[in-house]
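This document starts with one chain, in the form predicted alone, laid out as structure tokens.
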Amino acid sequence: MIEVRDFSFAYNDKNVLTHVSAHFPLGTFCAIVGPNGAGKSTLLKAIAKLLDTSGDIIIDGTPLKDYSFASLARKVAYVSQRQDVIFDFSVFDTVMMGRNPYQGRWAAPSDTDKNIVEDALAMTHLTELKDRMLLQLSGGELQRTYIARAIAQQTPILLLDEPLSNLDVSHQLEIMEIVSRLNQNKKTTILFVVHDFSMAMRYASSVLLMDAGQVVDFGEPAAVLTPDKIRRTFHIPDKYDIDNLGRIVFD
């Protein structure tokens, strides 16, 4: 369970979250929508505790705050927007990163743990590309691999900003097949920033829809994202019709 209770949030004095309240129980598949400059990836990074900021945040009953890194790493895993290659890591061993929250310093990876990321990488269909280099990846297989990882953490939150961004529309298909299956067998509650209307529509259970660092409507999805408030959200002329599904018209 995760509660955002009046959670506001500044950089460098500029207001990117205002008041922001939400409860995501457990099992929630939320995407949460929103123009560009929105605050949606802020709120994840907030819920991750990557950000410097003692707003009121609580999961599983707990106060964020109260959370050490390391015992937070056994309740929420966060897959960022980007992910830049530094290190040329195989994709067994990165998915083994996933671990690292349940495993001592210098320890070495357990059967257990080679297991579970066996399974991670099966359920990635990622089994026949383990030994490859990150840097050998296309951009669907590099995805993969870092949602893998968070699997591989076995939590019971999973934040993902972005997951869809620069893939094509087989391999978001994919993407979002993986982490429904991960939902609906695992219970695992999905916090996802996403652009596509229909993609939010098709899989999230619940929408959080914002502009301007403020939520405008959470709720169910074809409740939300309903033409007209896609229209005032994202700022779009008069001009333009807009279906059932958020799409512009074009006559």
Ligand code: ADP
Given for the second form:
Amino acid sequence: MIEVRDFSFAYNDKNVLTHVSAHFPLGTFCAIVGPNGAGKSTLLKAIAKLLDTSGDIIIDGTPLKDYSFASLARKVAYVSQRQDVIFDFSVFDTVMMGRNPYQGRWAAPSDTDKNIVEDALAMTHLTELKDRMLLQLSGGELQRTYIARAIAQQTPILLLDEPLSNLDVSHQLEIMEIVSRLNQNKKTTILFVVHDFSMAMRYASSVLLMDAGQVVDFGEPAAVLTPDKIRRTFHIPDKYDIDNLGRIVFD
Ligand code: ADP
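We have the form predicted alone; now please give the form predicted in complex with the named molecule.
Entire complex below, previous chain first.
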């Protein structure tokens, strides 16, 4: 379903991704893991066609370069890591923006659009907050609003760049349960960047381990996130022990 073939990318002259190849079949729930600067966000941006090259990336048999903006928006939803509020819309109006790829330019939202938005709000436990303005939300609520917008976009592919950052553990679990349900019930293909190994092991069906712009390993979570590979990829000194959940063990 998503095929990345020998993809390389540089910002200015700095190589950020080198010869990255990966195949994500339909319904994959893949955690992308790696140290800061590994190229994880850049890979997601490449798949979302947000870089100035789409290289050899193929989605559903069609090269990314052949997708129009609107046709890709019906296929791929992307939630970025940065969550600045630029325009202070309400939660409801923000989630309704997920319906843009299906609406005519000046068309008012249909009843179907409204129902889809209400469903996305209910799934993300935002119904009671739907009239709130974005600037009046907590970090976790804002995060859920952007995820709700992506859900309302009803795409078969969802890309989430660090959806758990800045959330306490119960809100992290809430987000993981929401996306896990999408994956199970709607077979949505999900790629998400995550720093917490235990979340990756618990929820993901596969892990793409990256370092310095390259793929280190790709496979089942327990096979990829071994203490040894974590130590090497994250350059963790020998004096620290790492347990089977990827946690540092302090005496
Ligand atoms: P990760 O998500 O794994 O932390 P990124 O994909 O964000 O890594 O970044 C990979 C490298 O590319 C880093 O060295 C980062 O500084 C650099 N980089 C990211 N975005 C830009 C940009 N817009 N311009 C120049 N360099 C960038």
